[in-house]
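What follows is one chain in structure tokens, specifically the form predicted on its own.
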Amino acid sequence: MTGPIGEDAFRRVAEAALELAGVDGVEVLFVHEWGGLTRFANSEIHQSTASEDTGLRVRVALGDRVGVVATNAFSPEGAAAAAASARELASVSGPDPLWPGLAPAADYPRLDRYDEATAGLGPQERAAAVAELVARCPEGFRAAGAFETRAVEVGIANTEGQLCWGPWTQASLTTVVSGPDGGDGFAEHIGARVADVNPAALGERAADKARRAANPRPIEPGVYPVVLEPAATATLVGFLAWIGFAGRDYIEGRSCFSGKAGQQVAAPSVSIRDDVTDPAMIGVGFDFEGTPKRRLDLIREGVFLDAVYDRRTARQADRAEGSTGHGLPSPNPEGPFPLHLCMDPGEASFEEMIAATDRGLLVTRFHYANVVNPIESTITGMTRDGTFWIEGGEVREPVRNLRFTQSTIEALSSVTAIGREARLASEFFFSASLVPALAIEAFRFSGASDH
């Protein structure tokens, strides 16, 4: 397995593009990614893959005309050829009245998020971890899931003098254990270091939940108090990255927070920030335009503060502070959104949240979630892999899965308790969020699910 190409090598290649004559600005984005993936089903590995990709994306400006060219030719010659092609594209492109120029030179936080053991983990080690997980399944139970290790290095250089480079790693092991009587259980771990992954503990957790979820009884849809495990909380928070905090949607009035700056949008106990500098988070200290990242409070004590911006949307909003460090690779028609969301933990233990619930539901996670109405922050989806009835402050019995149709803002406004422990949890196409468990007073389940 390969390792980082390194800052010096990136600098040498980028300089060949930055030397392009007859232009007003050049930017070089470098992304090198490698890793492996082991998939398993029916308690057997059925796929093991390894991948590596190295790419450059060169952006050239002629006044307010911009061209972008991508290449996998990581060499001075490849970078120079891509820059020349981008200059040709810029010369025939229409003017961009919102072109903000390139990021100026600035210091950025250098984060220690790279782990050699994770970057170099091979298929034998992943297979051994899967075997350890599967061994925790009782007779008649079957495990499915994936164990992925990946490493990424990112670099940005431009003719304004900005040069950023940084690597990071991620190890994620996810499993669903299924029992013979219709019970499923879910467990996952996401982090920067493979040493922190405990396959046996994940297997035991998922198998225990599958055992307890056997023979679920039907339940009528309706509005119930809920206790959401972190994986379910991640769905609510993750979708806000798209329909709430995205700068372009916010400016254009298409966000659920448009026009609500300074207003109470959630319970006073709810605070959400974007913060790659949190020790539990994964990533580098700059965005894909070379703007430094920092902690950015988005909702503080239930009050919405602001959205996130890249250089273009900051100019569109006439924002004096400029970009918040959320630029994505160009060209980017969607605009910026946060990739490192964190919800502040509270003071309740998980057991205390269950004990405080008289009649309600415990939800392990959601799936097939999608947007119904972005302005109302309404999303829909289904419960999955462990849904239980709570009565008298105790988890009583498993219930069949339900479809939910719920305003995220309304859900966060009725939060009654927040777990004291936060962990990284994934939500489909969003990166992992650092979130705790939540107790919510009213959550709308609109129908039954046959999944």
The other form holds:
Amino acid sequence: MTGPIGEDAFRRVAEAALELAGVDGVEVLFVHEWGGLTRFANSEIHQSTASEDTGLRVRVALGDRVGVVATNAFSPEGAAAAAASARELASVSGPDPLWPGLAPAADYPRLDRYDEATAGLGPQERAAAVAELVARCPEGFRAAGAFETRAVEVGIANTEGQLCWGPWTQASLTTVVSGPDGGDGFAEHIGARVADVNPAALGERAADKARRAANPRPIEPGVYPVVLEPAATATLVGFLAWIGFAGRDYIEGRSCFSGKAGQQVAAPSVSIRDDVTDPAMIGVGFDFEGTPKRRLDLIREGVFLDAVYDRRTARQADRAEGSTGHGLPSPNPEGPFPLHLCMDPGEASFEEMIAATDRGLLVTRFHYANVVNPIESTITGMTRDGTFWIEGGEVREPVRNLRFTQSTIEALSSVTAIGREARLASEFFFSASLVPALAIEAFRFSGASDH
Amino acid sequence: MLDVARLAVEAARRAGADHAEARVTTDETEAITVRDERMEGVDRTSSTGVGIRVLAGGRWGFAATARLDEEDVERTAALAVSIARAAARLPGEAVRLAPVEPAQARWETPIVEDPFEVPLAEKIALLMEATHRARGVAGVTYAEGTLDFFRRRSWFASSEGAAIEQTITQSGGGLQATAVGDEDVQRRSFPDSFRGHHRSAGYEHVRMLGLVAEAERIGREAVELLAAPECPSEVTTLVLDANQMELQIHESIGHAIELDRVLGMELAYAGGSFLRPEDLGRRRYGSPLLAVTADATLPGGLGTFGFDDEGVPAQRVPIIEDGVLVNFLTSRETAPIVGRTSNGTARADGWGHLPLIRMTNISIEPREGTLAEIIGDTEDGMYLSTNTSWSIDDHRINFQFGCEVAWRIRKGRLTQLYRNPNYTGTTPEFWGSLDAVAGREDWVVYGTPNCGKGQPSQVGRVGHGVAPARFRGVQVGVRAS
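What would the structure be for the form predicted together with the partner chain, rather than the form predicted on its own?
The next block holds the full complex; its first chain is the one shown before.
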């Protein structure tokens, strides 16, 4: 297995592009990614992979005409050829009146998110961890999931003198354990270091939930109080990244927060920020345009503050402070996006949240959610892998999966308690967010499934 | 490049593989986005590498690299073998491959006009004109036009002796008009949402789209939608346009019939399927009008090719006949489990991923009549067009879809326009309520170039031949309050 190419080697390759003559600006984005994934199903390892790729994305500006060429030919020759090709694209492209120019030179937070052991983990070690997890399944139960360890180094260099480079690692182990009587249980760990992954504990947790989820009973759709585990909270927060916090939608009146700066949009206990500097987060301290990343409060004590911006949308919005450091790889007509959302934890233990629920539902996680109405912040999706009826402050019996159709803003406005522990949790369409469990007074389930 | 693939196969065999396949792949793309006669972005990408898949001791291993020198290819082949051996850490059945005649062949998408050779300025000019026309409609906030081109060259070799070279070329384009109001946003797309209508074809496909000709119409409809009432909540007769049938089939049939899902191999990520292996030939999937095929030979489909990424020839196979399930989508690994041979659907997202069962072109077979005749034959109902969102449960049972636009059908005519329509149902009941499918005249091959599956996540390019259809007793207008 390989290791980082390093800042110096990246700079040497990038310089071959930055030397391009007769242009007004050149930017080189470098992403080197390697790692492996051990996938299992029916308690067997069935698909395991390893891969390595090194990509360059070169953006060239001729006045306000811009062209972008990406290649995985990582060499000075490859960089120079991509730059020349991007210049050709720019020369025949139309003008972009919103072109903001390249990021100026600026310092950025150096984050210690690279772990040698994670970057170098091999297939034998991953398989051993999966075996440890599977061993926690009772007789007749089957485990499925994936154990991925990967490393990424990202670099940005441009003709304005900005040079950023940083590596990070990620170790994630996710499992769904299925029992013989229709019960499924989910558990996952996502973090920067493989040493923090406890396969046996994850297997035990998922198997225990699958045991308790057996023979779910049907339940009528309706409005119920809910307790959402962090994986379910991650869906609500993840979708806000798209329909709420994305700067282009926001300034064009297409966001659920458009026109709501300074307004109460959630319960006073709810605070959401984008913050790659949080020690639990994964990533580097700059965005894909080379703008430094800082903690950015988005909702503070229930009040919406502002959206996220890249350089182009900051110009579109006449935002004096410029980009917030949320640019994605160019070109990006969709605009900026927060990739490191964190919701502040509260003070409640999970047990206290259950105990405070008279009649309601416990949701392990949601599945395949999507937008119904972005302005209302309404999304729909299904529960999966462990949904339970709560009565009299106790988790009673499992119930069949339900479809929700719910305004995210209204859900966050009726939060009654927030778990005191935030966890990095994945979402099907979005990056993982650092979120706690939530108790919500009213959550609308609009349909039901058969399992 | 075929030499590199052969080198990889030989290196894997020397490292101990019982079976080895290698695919050298080069993917090239070009994407152009214009908004209101202004550039939003133009980019070209290229990515080359080799993916090596092996069987050792009955287990799979896969490794991939962008470095094609001999030393790196040999190192990657050895890594694939060590990954396969690591899989034996857990007990399990040895993989048994369905037989396939090793092919030595070349195949390429038939195209008239190479989209990568058409001058960029010409493409941009098309989008400038289309967005100008749509933006010119009073009330349109902005109009966005897109063009996307994709080419995959692959060289496949296997230890069984296969040597296959393929070139797949695809083109797509679309136009969207957006109207932003004080409390709502409405959008109309043509010919399809999510960057338009994609086909395996050259630039001739773009020339036939009619982006400029339809621009003012979609602009007007976007503005009209902003003033239209919300789609009411009711149980009614539902007529779906072909471009919504595309997503309906994709989510509630296409994914459900993937045999790897049926066998639980995708369970922890995108989920399984309500179908079981023993359902073959027995399970009623829908009304007798429902006939579905998987056809990798369909001209123009995004799921059209000469050979899949296991070297199995493209095939046309029935999936549902007279409403009864008769086949799954299979691979060489999964087909023997249900006593069949592979029907050639294993495809990978470029060189860095292993082949998975992917939809080819999953199509509803046309019946008779036109969309106009179906509407004319409907006393009362709703007609919905153009997908905006999709959601379905982890067994592919309970679904909910959103569309851009709905019209009330009264006594065979389209009347009231509604905004924000959606509908929900459960797969067997919904397809059981199918009572009309339009004929060949209104049957269209659409493409879905963004189908997600697998871990690490892969993006598949799949097609659907679809016709407008009618369903009875469907819940429309699901609201949050």
